[in-house]
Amino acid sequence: MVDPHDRSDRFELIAASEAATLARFANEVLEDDPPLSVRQEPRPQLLMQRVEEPVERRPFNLGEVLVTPAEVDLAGHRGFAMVPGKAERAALSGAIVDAAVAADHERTPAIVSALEDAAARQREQRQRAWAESKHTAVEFETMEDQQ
């Protein structure tokens, strides 16, 4: 189960959230004009995507992906987000949302609810994708274990 209060889970949920939802919550958090400083401007960059190869379980560099990270300090609480693609506004909004949840801002219950909805959508999408592709799985026999 994904927990929006757990920072690692929250990073994944923010990345999976819609930009408009993040922007709406960021604007609501900023309505009271809390002290905000941008620690890392949102700038698209390439990031090496590393996976584990399934046979020998060694790390494998799959390729580069475009991401946009951002980091803020909101009233003494740090917030970070990294979203896929070239999405400066979504990254900055996500960082503000992360800081707001970390600070237990008054909007936190609504933000957590939206992040839980994003988790449910992501889970459903993964289940749909697996249901569509599981019939194409191939099993291989190897002679490595036979002597």
The other form holds:
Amino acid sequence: MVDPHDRSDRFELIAASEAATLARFANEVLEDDPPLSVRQEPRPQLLMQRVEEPVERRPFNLGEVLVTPAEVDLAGHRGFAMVPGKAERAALSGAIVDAAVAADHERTPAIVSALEDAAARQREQRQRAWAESKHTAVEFETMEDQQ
Amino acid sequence: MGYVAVTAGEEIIERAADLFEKQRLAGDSEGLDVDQLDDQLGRLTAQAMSEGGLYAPRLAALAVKQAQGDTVEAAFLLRAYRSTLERFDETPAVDPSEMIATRRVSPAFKDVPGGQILGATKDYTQRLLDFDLVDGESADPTEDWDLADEGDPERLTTVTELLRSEGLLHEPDEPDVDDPTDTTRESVTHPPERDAVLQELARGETGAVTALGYSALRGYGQVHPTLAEVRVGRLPVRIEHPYTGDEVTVTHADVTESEAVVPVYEKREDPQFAFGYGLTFGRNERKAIGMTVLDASIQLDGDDEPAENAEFVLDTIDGMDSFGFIEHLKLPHYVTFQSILDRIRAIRERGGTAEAGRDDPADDESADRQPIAEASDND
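With the form predicted alone done, generate the form predicted together with the partner chain in the same format.
And the full complex, kicking off with our chain again.
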């Protein structure tokens, strides 16, 4: 079970959240004009995806993945987020949301609830996709009886 | 005719580009939305991503739209874009067995653990045009499926693991590379390391990878593999969290994987299997299988067959290289061609064939013997 209060879990949930949801919470957190400094501007960057070839177990570079990281300091609490693709607004919003939860901001319960929803939605989508795939699993019938 | 320097206005080039843009907008239909391309033409965007070496589905859709469906041009646009970006980091090497598979078939083992999961495919149906699509979209045919609760996706045992458990596949030594070659940052040298081969094959042009892989099957090579399995699914993309140090998942990348068993046991004292491996971004089984054949072929390190020659394969499969070289031929070569003309005229005048040759070019034997032009890097 993922825990939005855990920094690593929260990172994954923020990365899986809708940009609009993150932006809404970031705006709410910034409504009181807390001290905010952007430690890392949200700019698209690359992650080189490494994979271990399964026979020799030799790592190789498959290719790069586009991500957008961002880091902020919100009233003395740091926040870091990285979202897939070119998504500057989502990354900056995500970093603010991460810092807000770390600072136990008053919006934390609502944020945690939204992140839990994101986790549930993500799990549901995975289970649905898996169930659909399993629905196409082949059941072989031996033809011995027909001979 | 002497050398004449020419110039042409930028305005003309802009007009030509405008005309190209007009083609995209031609007709009475609605303009294509990037979301539509992303959602509905996943094979095209996958090809652009895989050949561009950049996993970015939405930007790939944009690139396909901008390139009017030319996948190599779209891959070029993605590579050009990536060249402007910093690299955040390399990910920890992920084990492909972690893949959340949506499709897995094993032509080698009927009863592969986890089963044969066909997934989304029309592989086993007739290829007939569906005229119903002309007038719109039909309803979701899976809408009424009565799906069993299968819980969370299972990790599927790979055929590699199966063979290894039976001792039919050697237990590898610890890999001697922690930091694999990165061909986006250093040129490939020959003979190449296998990690460089895999990276180059993974971003090779689909048609070229398919064609060269096919050449081995057609008899220009010794590899005629049995596919151990083909899998389509999603691989986690992870980083080390800067605060906690934990490995955390940023996203999942759609990939296609293929493994082939290659019967080269007669060449070895210890009769075990040799393998070929293919992995590429997006859904592209044809390319992954072609990559597998080429990986296995290159490991044979032969000189006689094209697919076994790493230098030949890697020099020809990159779409950006071949695209650039082939398409540059249509750009102005006025000076080059003028030089060729001067050379031929001089040769003909020295041989006294200048006048006679005009009447009967077939008499000019020297033209048959000497190449008059070769493409080169200095062209």
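The term rigid core refers to the maximal set of C-alpha atoms that superpose within 1.5 Å between the two forms. What you see is a predicted model, and the numbers here were worked out from it, not measured in a lab. Numbering follows the first chain given and starts at 1.
Peer 1: Given a superposition on the rigid core, I'd like a yes or no on whether residue 124 shifts its C-alpha by 2 Å or more between the two forms.
Peer 2: Residue 124: C-alpha displaced by less than 2 Å between the two forms.
Peer 1: After a rigid core superposition, would you say the CA of residue 51 moves by 2 angstroms or more between the two forms, or not?
Peer 2: Shift at residue 51: 2 Å or more after core fit.
Peer 1: Core superposed first, then measure: what is the displacement of the CA of residue 136 between the two forms, in Å?
Peer 2: Here the C-alpha difference is 6.5 Å.
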